[in-house]
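In structure tokens, one chain follows: the form predicted alone.
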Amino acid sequence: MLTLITGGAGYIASVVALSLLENGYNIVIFDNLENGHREIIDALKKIEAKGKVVDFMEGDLREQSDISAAFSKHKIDIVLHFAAHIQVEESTQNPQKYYINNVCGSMNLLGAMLANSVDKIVFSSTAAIYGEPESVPIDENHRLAPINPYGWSKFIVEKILNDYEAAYGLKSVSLRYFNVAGADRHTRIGEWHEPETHLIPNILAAINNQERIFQIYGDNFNTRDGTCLRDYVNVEDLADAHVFAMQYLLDGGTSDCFNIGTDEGYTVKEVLDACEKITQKKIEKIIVKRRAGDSAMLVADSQKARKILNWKPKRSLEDSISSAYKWYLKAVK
């Protein structure tokens, strides 16, 4: 049993890779290291687990020959697809980058899968495909109306997956993440972006740099305190969801999509307060203008994943912040 993980040197994918290793799965990691880190690959290779890292292949999904080489070298049974650009604001400024990488790269991957008779994939999707919600919490039947190119790129790939099932019998699970937070609780793997755009690591960096003023992007959203409200799912809980989704497909499950969140929302100000409480440090902050493409409120209804995948979140926002802070102190600071 061999699993290919695209983008496996990145934040979420590497924590999922760790979970797969601990659950006895052998993996091949494919990454161009544009946003991932070779140090993460080295760390995964050193971890003693039931499964092992069979290979790391440096390659780019935008190059058909690169991904084809991975399938030629290894007998892949199932794919977990994470490789994508993920910055919402950047996607509004440079949409071509997102459509070429996220959409064309995914099509190259699917082409290689078809050519090598690999018919199962778990796709890293996003809550951004819902756009501005008509109601909260959001379930999978909510209308899909992205408000930024990043969200559209994920929406398009989900549509492609539906068409590929109808035409070629390819089975897929699309996991629509809400906001992901935290690190491996043993601080072996954690969040490491350059530049960092996610809320919690940026708060922690500002807390530990007294010369840095934290910027809140807008305080006039239609939420309880005017700042954006998000559903923060712990990255280890998200890793569990991938293991369950993969096993669901291997057991003959049909193609489907699932929200992965906690069904609870926290505003930016509430997350700031929680970070200050956990670190026991204060942070200087200012309000700046909104970022392009930000929704006011995104909270999951994840009952479908709980029922069909038998998944449920186990860790709190405080757990996520605590593990992220331990990782920051060890590896990022």
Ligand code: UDP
The other form holds:
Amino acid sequence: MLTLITGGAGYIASVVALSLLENGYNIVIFDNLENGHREIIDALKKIEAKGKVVDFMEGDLREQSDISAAFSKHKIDIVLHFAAHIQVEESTQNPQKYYINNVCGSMNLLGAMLANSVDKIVFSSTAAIYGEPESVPIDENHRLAPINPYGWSKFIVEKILNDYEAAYGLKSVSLRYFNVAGADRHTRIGEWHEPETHLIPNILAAINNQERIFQIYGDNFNTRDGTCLRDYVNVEDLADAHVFAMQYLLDGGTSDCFNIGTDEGYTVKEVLDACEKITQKKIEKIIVKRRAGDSAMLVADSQKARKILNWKPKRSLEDSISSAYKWYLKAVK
Ligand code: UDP
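What about the form predicted in complex with the ligand, after the form predicted alone?
Full complex below, order starting with the chain above.
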């Protein structure tokens, strides 16, 4: 059994890779190292457990020949597809970058899968495909209406996957992540983006750098304290969801989509308070204008994943902040 992980040198994919190694899966990692880190590949190779990192292939999904080479070299059984650009605001400024990488890159991957008769894929989708929700919590039947090119790029790939199932029998699970947080519990791998745009790492950076003031992007949203409300799912819980989704497809499960969240929402101010409590440090903060593309409220109804995949989140927001802080102290200089 061999699993191909696209984007495997990035934050979420590498925590999932670690979990697969611990669960006895062999993996091949494909990453162009544009946002991923070679150090993460080195760390994964060092912590091979019941499964092994069979290969790391540096390549770009935008180049058909790069991804085709991965399938020529290895007999892949299933694909976990993480590789994507992920910054909402940047996607509003440079949609071309997002559609080419996220949509055309995915099509190249799917083309290589079809050419090599690989018919199972777990796709990293996003709560951003719901746009500004009509009501929360959001279940999978909620209307899809992205409000930024990042969300649209994921929406389009979900649509392509549906059409490929109908025409070619390709089986897919789309996991619609809500906000992912935390690090590996043994502090081997954690969140590392350059530039960092995400909430919890930005708060932790402000705690540790007196010169840096944490910016709250808007306090005039229609939420309980005016700041955006999100559902923060722990990255190791998310890794479990991938292991279950893979197993579901390998056991003959039909194509489907699942929300992956905790079904609880916290505002930016509440996350700040929790960070101050856990780190026992005061955080300098300032309210600035809204960031383009942000929805006021995104909270999952993840009952479908709980029922069909047998998944459930086990870790709290506090657990995620604690592991993120440990990782921050160890890894970020
Ligand atoms: N946010 C913020 N300041 C920051 C980073 C994020 O106020 O420095 C807010 C952002 O507007 C959003 C929430 O925190 O409402 C979560 O943002 P993040 O970028 O972590 O994830 P997203 O919801 O965009 O996927």
